[in-house]
Amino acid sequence: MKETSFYVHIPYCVKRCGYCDFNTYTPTELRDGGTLETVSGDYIDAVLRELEIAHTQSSGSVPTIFFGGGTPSLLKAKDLGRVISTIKEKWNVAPDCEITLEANPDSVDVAKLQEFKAAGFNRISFGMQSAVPHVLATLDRTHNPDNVERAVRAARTAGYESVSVDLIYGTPGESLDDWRTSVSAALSLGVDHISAYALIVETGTKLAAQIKRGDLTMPDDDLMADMYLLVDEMAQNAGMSWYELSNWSKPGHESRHNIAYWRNANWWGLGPGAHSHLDGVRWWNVKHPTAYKSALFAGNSIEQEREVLTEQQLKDEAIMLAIRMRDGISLNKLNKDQVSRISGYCQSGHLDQAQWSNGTLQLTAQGRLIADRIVRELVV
């Protein structure tokens, strides 16, 4: 029986962070004088309409459901619970289905987290980003860093089986000691999972404008590399293993939903701008929430564009995704020319020699720093 994961996009935030280029909107961006409730009131109804479409095109079991955004924790648990209940009604949801909620630490307390738990969530991911006030200020983040610890404690009290935090490194003005402070703070929380992403400055964001004016300066590549190696060392010393280039977890707490992406499995993305992939066909929805809702309520298509992946594209993407994983790539899936082109990376310390001898391409910590370069050697 085929599996299909679901991603549910919640495109609302109280405030747009200076670095954010995600498909999210504040109430004032959507409606003058509007509140979150007024702009999102019928949004879940629209998502349920899209689920009806999904049910005509996919079947089988559901191993994971992920609510991302935006800030999903701003919506009421009963509204998000309607989506979970509908998926359970229409699909065979696995008994151990991983159901994740992304949350801003400032937006939750024990009572609210208990409501989300009752709605079906069993995993939660907090957007921590940093524990250093001046770094959060540069990122234009709204949360108080002290609230992360409070939110994690509340999640444990509410009975969540897995708790994760997201970190960002490479913010302008962030030193290696600043980054060490943030990683240490995250690990001290006793979480089960950490994601650490290098900051990418997207055109059109407030942060990009500040850098263009010369108000801020990005760290150099050497510092970025040192930051990555530091979080890798600290996480592993704390009992977490890397299982994907930017992710570390305690045993059994890997994000199964994200692993589905990296293995190019089937998933359906619900919501404006959400991407989906079923059996080699990929498509994405119209981007704006108003257009998304209007089309669904009028019975019109919400599809913005689609592509049918060729056999070569599927092979190339399998390499680009699998190389990020600790499991690596079986050498018997590569041709002789590919193996020849990258064999030198064993001698340079970028590929694990023991794994190579066992027939697997696995990146070392140094290799993960140049993963894109190695991919270019494989995909020509």
The other form holds:
Amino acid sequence: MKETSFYVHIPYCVKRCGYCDFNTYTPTELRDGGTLETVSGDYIDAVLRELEIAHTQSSGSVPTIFFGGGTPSLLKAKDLGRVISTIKEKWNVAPDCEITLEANPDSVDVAKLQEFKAAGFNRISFGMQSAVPHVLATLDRTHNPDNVERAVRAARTAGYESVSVDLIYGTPGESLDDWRTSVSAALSLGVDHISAYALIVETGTKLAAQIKRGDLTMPDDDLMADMYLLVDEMAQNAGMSWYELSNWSKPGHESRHNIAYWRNANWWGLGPGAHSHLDGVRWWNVKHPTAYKSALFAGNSIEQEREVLTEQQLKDEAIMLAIRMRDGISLNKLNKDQVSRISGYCQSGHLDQAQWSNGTLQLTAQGRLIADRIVRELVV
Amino acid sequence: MPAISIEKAPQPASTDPSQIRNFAIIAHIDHGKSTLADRMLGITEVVDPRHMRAQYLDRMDIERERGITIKSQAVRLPWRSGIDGKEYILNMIDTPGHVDFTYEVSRSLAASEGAILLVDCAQGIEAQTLANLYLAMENNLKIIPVLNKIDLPAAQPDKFAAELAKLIGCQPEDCLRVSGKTGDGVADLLDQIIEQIPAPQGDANAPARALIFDSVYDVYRGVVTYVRVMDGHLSARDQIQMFSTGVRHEMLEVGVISPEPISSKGLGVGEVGYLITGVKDVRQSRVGDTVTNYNNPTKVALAGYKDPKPMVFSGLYPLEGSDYPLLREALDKLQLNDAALVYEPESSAALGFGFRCGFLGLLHMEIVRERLERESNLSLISTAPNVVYNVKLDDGKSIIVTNPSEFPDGKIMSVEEPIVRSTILAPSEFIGAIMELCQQRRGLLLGMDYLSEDRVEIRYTLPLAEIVFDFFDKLKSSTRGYASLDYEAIGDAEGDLVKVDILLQGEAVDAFSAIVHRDKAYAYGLMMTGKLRELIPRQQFEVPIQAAIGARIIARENIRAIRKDVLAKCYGGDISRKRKLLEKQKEGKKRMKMVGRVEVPQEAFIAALATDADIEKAKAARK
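So that was the form predicted alone. Now I'd like the form predicted in complex with the partner chain, please.
Below, the chain from earlier opens the complete complex, with every other chain and molecule after it.
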């Protein structure tokens, strides 16, 4: 039986954060005079139109649905609920389907979270980023660190099975101690899952401009590496283990939706700029919400671009993604040449010795830090 | 009118030597030689005023449709003397203006009886001009000192007339004053050439002997050989013979340049002109060689023939390995027109396949590299230039080393290196800076003379190796650009020389090895290891960079192992982007060179081989 996961993009935020280059828009950026209230209603209508298209090309069961953004929690539960119920009508949604909501800790309370719960969500992921005020200020985040604790408690009260927080490390000016403060704050919340991302400075962001001007300085790679090793160690001590490079969870709380990406499973991305993958074909939608909506309502194609992956590209992607996971890559899927090229990384402590002897390529913590380099060795 | 039309003027092959004057112009590059030549072409009316344009002779290479591309300026100018009213033929013979081409200059001078010493009277004489002047005086040429650019507001004719008078041993008032720009004094100069420079002498009945003073490859006509007939006669119907090789050539055409090529019946004693024989390679028609008549050959060659001897060697490598055949082709093509260029294939673990090239000097090297890149659209890396070493081993054998990688390990009795006698002209305020630089470069002061109150001539012997490594750039920067330099090889001398190897993780990188004086080995090692530490990206393991003399390590740096090389986030929308990045990196990895287990980007090699001056040039080009 075929499976298709769904990603639902909600391209709206109250305010754009300084480091963010995601496909999201604030009311002023949209410039169509609409408020979030007015735009979100017909945005959901548009998504439902895209679901009709999706239904002509995909069927079967749905193991996971993920609402990301943007800030999905800005929208009304009943609007997001329309998407979930439509998927449930047209596909075979398993009873244990993981349905995740990305939420801003500022914009939720118990009542609102209960509404989302009632709409079908069972997993929630809060954008925490940091617990240190000067780091949040540099990231240009609006929330008060205390709100995160309130939000996580509210999620528990509302009955979510899985609660996660996202953290960012390597912000200009962030010390190793600042990072330790943030990680221990996150772990003390009693969450089931954390994601920790190294800050990437994307061109065109406010942060990139600040760095270019010399107002801010990026931390060096050695400090970033130490930060990664620290969160890995602290998460383990808190009973979580890594299952992907940037993700740690308590047993059974891995994000099944994200695992689908890393296993190259099929998923359909709904919304402007959303990427989809079905059986070796990737495509993505037009980027701007207005263009997306008007195309859909006019019955035109919303596809921006498509790529049919070659054998080589499929192989490269499989390695690039699988290496990020704790399960790693079975050595018998690699050729002799590839194995000999990377065997040195076993001696240098980047690959787990015991797993290697058992026929599996699994990265150690040191190895995870240079994963892209090892991928390059493998795919040349 | 002192000009005579070409048709009515004395014709080639039937001009009496007493009517001929052969002269060279010795001048620094921007002292106005081309403009003066333009005026001479105009006043003698060999160029119609309607066709006149600036730097007429320099631009003739553009006129390919005319059949011959002319580099050399050997122009026949008919002129009626304003003094005695008689008709004369003036042959103006060009001389290359740079230190590397001293031999070519000496042959041009050997083809002349006199020389115009042309000096910009706002700048004064430069070192290379001085060197060429000495060469002309050694050849017993009549020197006519000429101060040019007298129209300039900054002109100081009196000051520089005194300077020239002192150098030549004449009176300051003997210096002619002209303006190539306005034409002032040029007619008088032509008359003075006739008055002062002796007519050529030779035996018209002897077997033909003609001196080759230039040889140029032309795509349409093959090699065009410029000659000065010393004895006898060359006729269009002759078969000729090159004395040094004994090879016979058919004469396809003989003629004079006035300033378009005009074919003639022949060339007589004292005349200057060109020959075309169908030869395709300038090495078969070498500068300095004697052309004679095949059926009636001379037994005695003209004196002074020398094979060009490369003094400076460097490895040239294509940036793209696949361009190697193109580079070979380009070198083959260039050699058709450059008898001094030598090369042989070599390979470097670091740079791949390339050629070891020998040059007359640094300028020659720069010219060759620039022409290869421009004319064949190649991007090249060159290794640091080095000189030729004569290494004597303990067992009595000796080897010639043109590449540091051939330098033997141990068992060395002695090493000899080429020494030059250098002349530096500069304002006297820079004496201290110049002496300091020369001391640093192992120079020995030979002497110093004041040319005028505030200008000096400083003479040093220096190892050539010290000059090939950015000496000229340093000299210029420490004298605000005022100093000029000339040098000539004077032989070899023993030096305390060692080879410094640069090791990456214990493996020597051939492209970075250098032969240096023992006292400078440490500084070189420190400089290279420091540079490489900045240039080589961190690897999965720690990489020591060492400088070593034999087995002895003299400097060390470390590249720490890489700690982080990963993009932390990879969700659905990131996959295509990340895969594309990976595909790009795959390409980049192909351009990585492996030194042992160390990956070195090609850019690091290029940057490490660049001198400070290269970096400045690259910066300037970017602006």
